[in-house]
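Single chain ahead, by itself, as structure tokens, in the form predicted on its own.
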Amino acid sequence: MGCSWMKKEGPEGDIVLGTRVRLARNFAKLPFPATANRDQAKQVLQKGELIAEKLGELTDVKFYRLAEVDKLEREVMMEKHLISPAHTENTASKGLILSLNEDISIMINEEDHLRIQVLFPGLQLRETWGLANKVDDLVESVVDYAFSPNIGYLTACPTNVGTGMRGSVMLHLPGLARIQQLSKVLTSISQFGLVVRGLYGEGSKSFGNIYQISNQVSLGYSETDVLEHLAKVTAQIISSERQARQYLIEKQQRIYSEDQIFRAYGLLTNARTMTTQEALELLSSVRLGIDLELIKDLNKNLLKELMVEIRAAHLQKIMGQSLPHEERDRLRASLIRDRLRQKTTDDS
């Protein structure tokens, strides 16, 4: 089915890509990843097992060991948000837990002995959490968790501990980029206690406009308080968010708007060589041209779609084999000139 938040339009869809809840877990009377031995990691691989066979109650799932998946294909699952950059390499002991639709994802000894993520279109939040909760209770119910009575879950990292909670949402904040208040806005939010990162979370970097913002700390609040906060202010967000292009179709700016937005397609529709970083810059012009109506024949979730498939890994997995930037650069604009061509608004 692949992963159905990048393929539908949730609330809030034109801002709100997606939304992603992650609970941080570990096993009673077992050591840490970073430093358990062969056997303790084993262990907690073969747990991963059991846990699976009890989440078949919820959903169809699949259960991988990371080391008999080829590099490449831990790469997709990178690019589709389904296992962290980390848990690609140092395979041995390592495993996920995918949900047929990729809602739901499990990575095992990664940072933590598990990581449960669920994702979905839009901002859903209070629906997010809801699920993470049911599978967190299901997990639960065979293994026994490092926990105590007066701090909450027990993590690896510190930030985590608590909870164990990261509530995140997926950005795309293309008008506030051109009227150069983006700066502004995601300076502030730090002084809301929350984290703005990459497109693909800690340590990466943002290309089209494109922004996680999630919770920097848990401890000391409840899932629903974290939460609350969370939303209230992606709320303000998306509010100056919605102004700014409101601004950008105006009469005395929406010339220049439609110039740098239609200048973004003719690019896209018509080169023979892009890089990644170039691709996800006009695809955000192109999405912002959607958004303000001024281009009716493309499916909105475009972007969302477009911005995993010209990965690197992607279109190796497409070709069969390793290819050269050069060669990548080639097939990604072909890919991206074919898509533009098919996927119309009668696709959705």
Given for the second form:
2 protein chains.
Amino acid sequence: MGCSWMKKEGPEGDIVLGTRVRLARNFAKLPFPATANRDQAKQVLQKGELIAEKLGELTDVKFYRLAEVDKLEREVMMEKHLISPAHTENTASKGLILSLNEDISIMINEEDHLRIQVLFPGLQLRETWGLANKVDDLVESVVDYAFSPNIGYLTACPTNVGTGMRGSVMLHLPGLARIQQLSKVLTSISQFGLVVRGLYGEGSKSFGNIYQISNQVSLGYSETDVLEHLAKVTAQIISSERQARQYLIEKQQRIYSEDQIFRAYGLLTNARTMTTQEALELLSSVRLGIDLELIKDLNKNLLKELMVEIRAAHLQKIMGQSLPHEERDRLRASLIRDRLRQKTTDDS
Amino acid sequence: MGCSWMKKEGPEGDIVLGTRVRLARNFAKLPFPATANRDQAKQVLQKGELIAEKLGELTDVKFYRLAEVDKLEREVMMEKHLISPAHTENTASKGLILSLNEDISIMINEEDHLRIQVLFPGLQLRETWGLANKVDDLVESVVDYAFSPNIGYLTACPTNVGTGMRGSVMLHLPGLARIQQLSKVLTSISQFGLVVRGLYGEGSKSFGNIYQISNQVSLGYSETDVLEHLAKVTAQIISSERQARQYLIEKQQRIYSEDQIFRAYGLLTNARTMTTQEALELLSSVRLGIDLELIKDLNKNLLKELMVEIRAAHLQKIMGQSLPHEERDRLRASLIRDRLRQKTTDDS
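The form predicted on its own done, now the form predicted together with a further copy of the same chain:
Up next: the whole complex, starting with the chain shown before.
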């Protein structure tokens, strides 16, 4: 279970948790999943198997028929950002191709026939795009894409027509949140033609000051133009966030920042029951404390891992069964205590 | 600097922090302090010195003219419950006799010429009264009291006429507070002719679930009758508090009690700035955790000590200077962290 975006620290990793590029692709001469009959959907899934074989030339991958994967495992995949929430349900002809280190995932029969996704730690728009492009080329060497020379790739939803590409960066912005500048910054982002989402995509709320920023437009601009624009805006946000963090450790503010950060640490290492939302808010504070070098003996990535591992499906997978929410809250608190304690000892 | 009531654990010490008996006494043929002239007040103070000498036969005592004691030190005395808030001000002819272990203190020229106080840890009404009575006899062997055979000791305020005695117990009632039964219990206390006060006497607010309960009447009943009545009501409250605590660690409740207690511990051991009020509330939770044997490696009395030592004057005495409240809050948090850490290590 690799999940390299969670376990590794990438460039600008103090602010950018991960970079994602996804390509929406459809096969020629087959209807989009929403209107395909059972037989056509099956054909799509079979092509997926073929693609998985081909990708074996590039890296070790595994092919899943999601109907054969149990519900809890599908939810775990979703919590790790490997598949979308929609892809965990109505699994009849749904499939997934997943590389061993989990940086490549291809959903089959989601909204489009294929959703190719590459996910890297830190800010790596060029590298992420490079690998996505390579995967795309390999796929295209064994199947025919629905493609129009005038407008580009054809997709189920018009917003994806053109490049079919969406680039996203996942940002941790506790500094801007603390100096009350976050909503101003997020509003300005949409004026640059970009979209802000919570941790789990469209419609999801943001907890723990984590936001995903991605391009809105996929028609009329090349992939590299779009990603360059995203990179520029991201650089701006990074700079604002760094300034905010600097302010937080200046003379007057420092004691209050320290207080808030260490209180969060004290609660995480002592609480006996905790909701996901509270845990994310507190983990955000502790991660900020590490980035500001106020907390010194914790592994940065531990926090990125915990942000995912404290989710409901992950917790239930540990116990091998479905749990009522009171027991999840209890298990979550216990897991966090163990992990924070363990790491403190390891590094000291 | 003894202060045995703080440093020792007495009988029923999980609920009763301390027992106090004080006797209001006045000298014959001298007006009460409020109406005495400078010369008369001086005579009273001189008699105080004589009394101190006599008490030397019983135990080591020190005589203070409060005008010669600096303000900070007087406030420290007040925070330790050795003198009243009023006795820290307008110190011209005010005096204090204090035993080395600080269980006997006699204020001179407070509201009455003498306020004899004995303060013991835990529930020790009989013992406390015994020592107060012995001190009273010694004093009477060298001075003449204002006494009427019909009504008893004469005092500045009519509420103290008669025995001049007030017995008090200082109770920690976090269990009743948590199950929302505290106000019901406190209301019933006044129906028994007793008075409930906060930690620092009349008009002071209660923080950290600490209450002082004492008799209202000093006329028409003997000292032992009054103290027996107080003992009975205290036994009732102790029993209710024990039941409440038992409920808190029963099946359903236990996890929430543990959670609250350990969160308090986490905040106390990590916060960088803290008000007195917050510290008292959190210390109350931690002390409950020790009493419920949920927290095992902390010294009980540490909490009783900290409840006093985190007060403004104590903190300023450590630094040897007056401090703005932001710095006191910071020093308070730091002191608490150090003390809790130290004790955890000592016992492990």
